[in-house]
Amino acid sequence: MKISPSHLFSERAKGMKASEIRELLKLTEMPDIISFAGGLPSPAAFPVDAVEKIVAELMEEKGGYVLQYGTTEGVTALRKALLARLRETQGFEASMENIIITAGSQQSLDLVGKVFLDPGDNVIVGAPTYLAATNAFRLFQANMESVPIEENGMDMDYLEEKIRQIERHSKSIKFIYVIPTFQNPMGVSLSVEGRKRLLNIAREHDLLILEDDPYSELRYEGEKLPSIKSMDEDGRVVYMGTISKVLAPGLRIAWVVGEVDIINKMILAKQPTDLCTNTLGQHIAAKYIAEGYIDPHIEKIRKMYLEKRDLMLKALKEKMPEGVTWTNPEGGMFIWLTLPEGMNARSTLEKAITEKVAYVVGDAFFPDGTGKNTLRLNFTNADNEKIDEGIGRLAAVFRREMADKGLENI
């Protein structure tokens, strides 16, 4: 008879729970389903001839070189290409000894939660905020303590008081977590004077921030936001990048740049975990960016999904039911959708599976469970011929669900 081992799981094991956008993910692999549930790029808008032609390069000047085991900070090369490109990008100068590279944001987020986290510790998220960030602050037993996100993000106000409502209870807080930029979930960006309020409210109560920054480079109009990492004059903001939704999610190829002894730490932690980052990756990457091809690159996907969003937000703004509103989103990969009130975007998830097409549930991305009523969808990822079709086939479904509770006419 086989043993159940469920006994001998840790604690942190034990509290270990799959992600739902994981797990939404392979239903909606059905070939029949439209899914706007993924934060996916699209297949049209990776450069395949170009890393193609990169790769042979690679094989035919240095393949021994670029198939070995490399460090665990990451490759030189790629580390001075991204140095050099956040210089001209986001405005901030770090030096080869603030910069780790790391396997895609999320073992990112792994590593600040090895390097910060102790059972118990706070950490102040938005709400709603991106899903796996939560699941990964989770599993070192963190408490979420959440702040509503608006239209020009984080409410700063309520972010004070909250701060100070921990303090008051003697309770740590360890870190603020960001995505200024067309976050995830609800597409919306932090202003600039909210930024700078931020800041300061982190200086007064001597708290980091994690700035997730995986969307800026997507704008497609308005005007470009500095980074938080940019105004920061005193080492509190650690900054997380990544060429997923740029290049190519397959590659996982993210990086974290903050203060010395921190990036020191996450390399010490980095080590068990994986000893280094995939090294051909690293030096594709490095070579995708220090030969020219990424600005042009970034231009073309610009294009591609500033048509992509239009053509959703026209489906939107036609087809929807009066009583449904959503985000418009200047840049990122998402718009966020709330429902009249009692409505639940969890059970009409099921309804709108049957007529092939889904979403991902807005409850999912609050710490506490609330936002029953909302919903993200993904607009990068789906063929523009699908968009239409999809976007009618879930104003069908919320119509009908409306009628049923008498909400039609709101």
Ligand code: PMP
Second form
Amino acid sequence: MKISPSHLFSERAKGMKASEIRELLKLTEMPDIISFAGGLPSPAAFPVDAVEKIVAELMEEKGGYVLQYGTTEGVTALRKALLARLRETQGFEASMENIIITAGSQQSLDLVGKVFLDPGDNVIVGAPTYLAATNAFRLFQANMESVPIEENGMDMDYLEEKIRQIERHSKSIKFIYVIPTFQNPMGVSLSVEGRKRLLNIAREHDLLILEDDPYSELRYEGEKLPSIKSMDEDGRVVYMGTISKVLAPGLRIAWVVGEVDIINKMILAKQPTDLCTNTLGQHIAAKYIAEGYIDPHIEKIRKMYLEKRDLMLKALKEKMPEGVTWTNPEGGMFIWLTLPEGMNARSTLEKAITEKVAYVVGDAFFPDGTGKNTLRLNFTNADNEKIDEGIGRLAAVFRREMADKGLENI
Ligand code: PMP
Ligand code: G9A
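Structure of the form predicted in complex with this ligand (previous: the form predicted on its own):
What follows is the entire complex, opening with the chain shown before.
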């Protein structure tokens, strides 16, 4: 007879829950489903030929060296190439001791959790926010306190009040987690004024800001916004970037830039996890950036994704029933839909899946489980010719449900 190990699991393990995105990924890998679910790049956006050439060159030039273990902080050539690029694209200077390479921003979130969070600590996040970030912080038994996200990003008045409220109860807040540009899941961005105010609030209350920035280079229109890190005068911003959305998530390469003491703790936290990030992937990324492949590539995928975004917005406009509203993102990968009050995006998802189209339910992104009538659509992954078809199927599901609930005349 096999043992039942449940009584042996740690308190931490008992609280774990599956990512709704990861669960859906299994389903949406089925070939006949049109998936607007996972935040996946288009497979057509991967630079297969350039990577093939780079790998051949690396083997020729460096041989087994690129297959060896590396340091925990990451390959020197990649850290140098990234620092130069961050200076150019994000407007901040940092030194080699300020950067660590991680196995994806997901690992960066986990390491931040390991380094900063004790059970019962409070973390301030958006409502909604990236669900795998809150899952990562919850693993350290932290408590999520949420602040509404609006058209211009996090509501700063609400944030100030929320912090005061928590401090009145003498509770510890460790950091504010934000995705300031083309936020996941809503696609909205925090305004310049909002960024300045966020920094002032963090300064006043002596909090860290965790700036998660996978999407800022995927801008299709509008004015570029400064990174919060570029305005940080006292080292309270921990900046996280990744190549997942602009090059390839399969390489699992990302970085954290922050004060030396923070980076050193993250190095220590990473050692027991995986010793180092995959060396070959780091060398590929380093060459891809240092040899100038990256900019023309991003230019190319911006055009590709702009077209996809516009196809989805057009289809939504043409097909969605009255009463359904959505965001109009200037970049990134997501459009956020709000169904009429009284609708439940979880029950419509079941119906959508029978119609072979998928999205991620909105309530999964709300730390308190609200947002039942919301959902997230990814527009970068599906083939262009499938976007219109998929939105048509979704619109039919919503229209039927609204009729069943007597909500069609909103
Ligand atoms: N943060 C945000 C906001 C994301 O959207 C994602 C991926 N969807 C990640 C972190 C993780 O990215 P990766 O681990 O691929 O770098
Ligand atoms: O595949 C993943 O889990 C990454 C995608 C994230 C997202 O859909 O936001």
